[in-house]
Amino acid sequence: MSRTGALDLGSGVGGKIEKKDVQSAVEQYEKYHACYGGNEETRKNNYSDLVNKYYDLATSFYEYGWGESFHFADRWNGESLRESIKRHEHFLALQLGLKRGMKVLDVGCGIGGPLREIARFSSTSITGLNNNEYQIGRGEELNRSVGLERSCNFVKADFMKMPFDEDTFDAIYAIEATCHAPDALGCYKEIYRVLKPGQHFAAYEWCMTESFDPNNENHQKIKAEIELGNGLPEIRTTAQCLDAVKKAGFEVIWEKDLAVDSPVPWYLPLDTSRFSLSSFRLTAVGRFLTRSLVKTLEAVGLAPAGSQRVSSFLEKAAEGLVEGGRKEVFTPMYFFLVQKPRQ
């Protein structure tokens, strides 16, 4: 199950970098980015080490407030976080046809939450690709707790440089993880790559959407401080990935950004003006008392030094987000269906 308590998110602070060097891997992740003096190229150059890091510190903030899913989702009226990502996730399953006996890749799939709900929704076997190792330790535990480690398995490699032959996977998916890749382009052919002639690939892409005015500051700032605290080498334009994707040689089916219909803006749980039961721990009162909590067991020793500059840069990405959706110069779902020709 999921880690929720608060030792939990203490104690995982830093995932498999050693406690004693937590804040230095913190002070060396936020130089990579440009509120503290970073840029793009230094980014792309080293983005395994930025992810890495990334997620290593990150990780169990996303369980403690989000669950095993770290993703958005379009929403209806009346309908909960939680319900709209499980029905996401059903919607990326049904677009790509899964069904029993195919054989499936989740590209980056954090801990595995979509891939055990579509696992078990699809009745197909996944593998989870995913470069950090403390993210796969947790997606191994929580495929056991749930009976799924025989037919779910994980594999540590990162995803420009994937180790699979040639038309292995039935079918291929991907949810706001390849907006890490430092290449849209080689991250595509990759896909195109592994994937089998005439099935399919789905991806929600991160994305700046045409609202995006690269020479407004303020949109600048926006898209700092979510490359900042979403460990991102750069964001992307939704032209720039449907292009790349096209490039890489698939036959677009369909693509939209699915944020522009959703009922209830994606960022609402996110939204510190608004206040949610179901969601609380996102909320202005629960993160301020999440931001207590990890500055007591930081001093105490519970937590390693340099936990309270995780939670901060992850604050800051949260008011980057919200601003890009209200704005909507930033869309976390931009949707595209693809095919692999047929030889």
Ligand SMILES: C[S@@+](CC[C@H](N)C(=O)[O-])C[C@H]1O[C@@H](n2cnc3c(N)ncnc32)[C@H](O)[C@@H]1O
The other form holds:
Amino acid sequence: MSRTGALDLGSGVGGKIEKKDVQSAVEQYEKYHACYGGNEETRKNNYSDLVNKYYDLATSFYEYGWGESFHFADRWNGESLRESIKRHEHFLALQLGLKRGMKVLDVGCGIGGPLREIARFSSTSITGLNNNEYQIGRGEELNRSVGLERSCNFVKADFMKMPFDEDTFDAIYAIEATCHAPDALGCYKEIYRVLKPGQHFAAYEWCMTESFDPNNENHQKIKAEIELGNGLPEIRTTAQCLDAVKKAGFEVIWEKDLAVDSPVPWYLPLDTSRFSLSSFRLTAVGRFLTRSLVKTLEAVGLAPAGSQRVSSFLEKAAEGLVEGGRKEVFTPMYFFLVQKPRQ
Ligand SMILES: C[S@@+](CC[C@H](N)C(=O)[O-])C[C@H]1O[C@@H](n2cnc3c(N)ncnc32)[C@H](O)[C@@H]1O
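The block above covers the form predicted alone; next, return the form predicted together with this ligand.
Okay, now the whole complex, with that chain kicking things off.
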């Protein structure tokens, strides 16, 4: 059921977009961003289209290069990338105090890699909320393949207007997903509404750190590259996220940028100056081979026209992420654990 082969990569580019329309979808996507003349306001006003186009175009690359969980992780020496990703997920389960029978919401669940891991780790029943139909289809297939189709489900909806009653869930988490929200406060307020009183919400947010200087051109270039390569309307600072979560009504239990203490930098797998056999596809040689593969698949019609352009904006994103990580102006793991007050 996993789709990590070369042909899966080629045939998956575009997701639910008609193959003949992929090229123009790439063009429309690029135009949202600063280097192609786009601006923040247009991205925010069209956030659903921006994000859906991005994940239709990029999901098969994510599965091919990264796996079923689409997030980074802090990492200990001696730990493999895969182990660190799972531990990063288990950490959320532990922080939220997940227990058998709890009803949990995963906000912006991707194809459900974390959902499956956390559900099995904690014996909880998890609903994955996602606005991307292609990813939900993949998630359902993968849930069936491991026997989780009865206890876990997916709901296709926008996390800015969730189709759930208030006080529905015993716990909520979001992994590197709410950064896609056009407005953090609006998104956190929705999470607050559907969480039961006294219960917890935990998140890993993508943020610009305190070291980010908005007047520094290089910092702005890094930010724009990350936005372009990741379907983001605007990357907020850690302070803005903390402020928004408080304004939504939550009490903060603790918060920290987990990247700060990570013995192995989170961006190492994307750093082309190192080599790893276990994540070979992410290395310089692996990426060169992927680029050549995508070019060939596109030339023979096994990947839609426009695939190479997707591959190249994802590479740009990787460069921005590595530079942002090295300069410590960006983090994908600003963690917070917050509680909805008992009423
Ligand atoms: C980087 S992926 C992370 C996925 C998942 N949390 C994981 O770690 O594997 C971000 C996810 O957020 C979802 N998303 C973005 N904007 C959304 C919205 N407005 N409503 C619901 N889901 C959204 C995307 O479709 C994607 O699945």
